[in-house]
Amino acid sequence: MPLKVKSPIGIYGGTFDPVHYGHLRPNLELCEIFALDHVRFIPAFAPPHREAPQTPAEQRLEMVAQAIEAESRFVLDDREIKRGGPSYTLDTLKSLRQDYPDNPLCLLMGMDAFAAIDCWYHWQELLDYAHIIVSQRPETDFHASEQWSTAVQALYEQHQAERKAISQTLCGKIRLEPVTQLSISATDIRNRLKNKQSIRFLMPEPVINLIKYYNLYT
């Protein structure tokens, strides 16, 4: 008998420096596909595997809050900012499991992130606390698995699952899911702003207004 559990919750982390439609649209689709109760957007305080964000945490939080305000299924979660120090996903999942003991937790990420997951802090333990749902671009990610390390390939083969398994168990499954992915990057947005180019239609208008108000990325 499948375990009787509550609705799944999506977990989506990043620096959001700045947040844009490439962060928002795929997660809205995943929310619908997996009937997620909501998606928690969790800005990192100090990402362990990349350079520090250019923008202070408080302003990145404010940008995400403005970006997701119109979507009731999106929730801002500031636990990594409050915790300080390196923002290890495993620590965040442990904290969320305490808050939501009866909900499947779904760690949402793109194919690039999943391909490097064996470089993450205690990566073998992530599936003890959550499922992993990987946003897949059908056109460009079809052969992505051929570039995975042996460790990532083994992880996927051991834990891959059908959609229905995500809602029936609390953790431990991996699902590749085709979604609409927009070729927008925070790096490109920052470069456009530095070069005094328009960023209209790359992110929600309230975020653009905040960037102008704080004079960010110039």
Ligand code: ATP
Contents of the next structure:
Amino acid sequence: MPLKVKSPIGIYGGTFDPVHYGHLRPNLELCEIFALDHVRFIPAFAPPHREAPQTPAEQRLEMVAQAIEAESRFVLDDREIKRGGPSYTLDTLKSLRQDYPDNPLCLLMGMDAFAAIDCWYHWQELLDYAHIIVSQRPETDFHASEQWSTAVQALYEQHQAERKAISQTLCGKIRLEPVTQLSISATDIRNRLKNKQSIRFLMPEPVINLIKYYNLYT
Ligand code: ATP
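For comparison with the form predicted alone, would you give the structure of this protein in the form predicted in complex with this ligand?
Starting with the chain above, the whole complex follows.
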């Protein structure tokens, strides 16, 4: 344990195909609740547990860059795209731990992602490198935990912690946190574009401009 634990850093992975306000607003709130130094947005190159993203990595990266440009507490991190191959979160956390040996690392994710965490590559090791902060998603609620597998429930029960524990230790805690709920998903946005419906007010305007420029999701 270092003599002085520095400010916690948020780690937020996703396909971001495309990025939307449902990704942005909850993380800003978590940033404030946990006094995070910053949140690193890390687009996956090849997500191991779902179909490959429709949009090339470079364009997803560009969309995230545009989306977070105006918020100094949000930082783009292209390490998974540079690394190539399957984007295992454990590998990402190991490399972040090397870069930030004295900062608590907080893996930020929605309830849906946490419910399936026992399918992630070497999932039992994730908490050796980071805390997990789970934000509530609109279509789920805290009762969703009743549908967690026994393994996920056990993980939560063993590691759940109070807010203050997040800034006091480098890793190993799990915290569920309610945030402003935005019922937005990338799937819905892609469908709207396919159906020639408007996507206005679902994501920052510069991202919409990029989607139009590259003629994505048509
Ligand atoms: P898709 O619809 O293609 O599955 P998505 O909108 O869920 O995409 P992802 O990039 O797959 O976005 O998700 C990355 C992370 O963002 C996950 O942890 C997911 O739980 C979270 N997330 C996505 N949408 C929301 C939302 N509206 N509110 C809170 N968290 C969200």
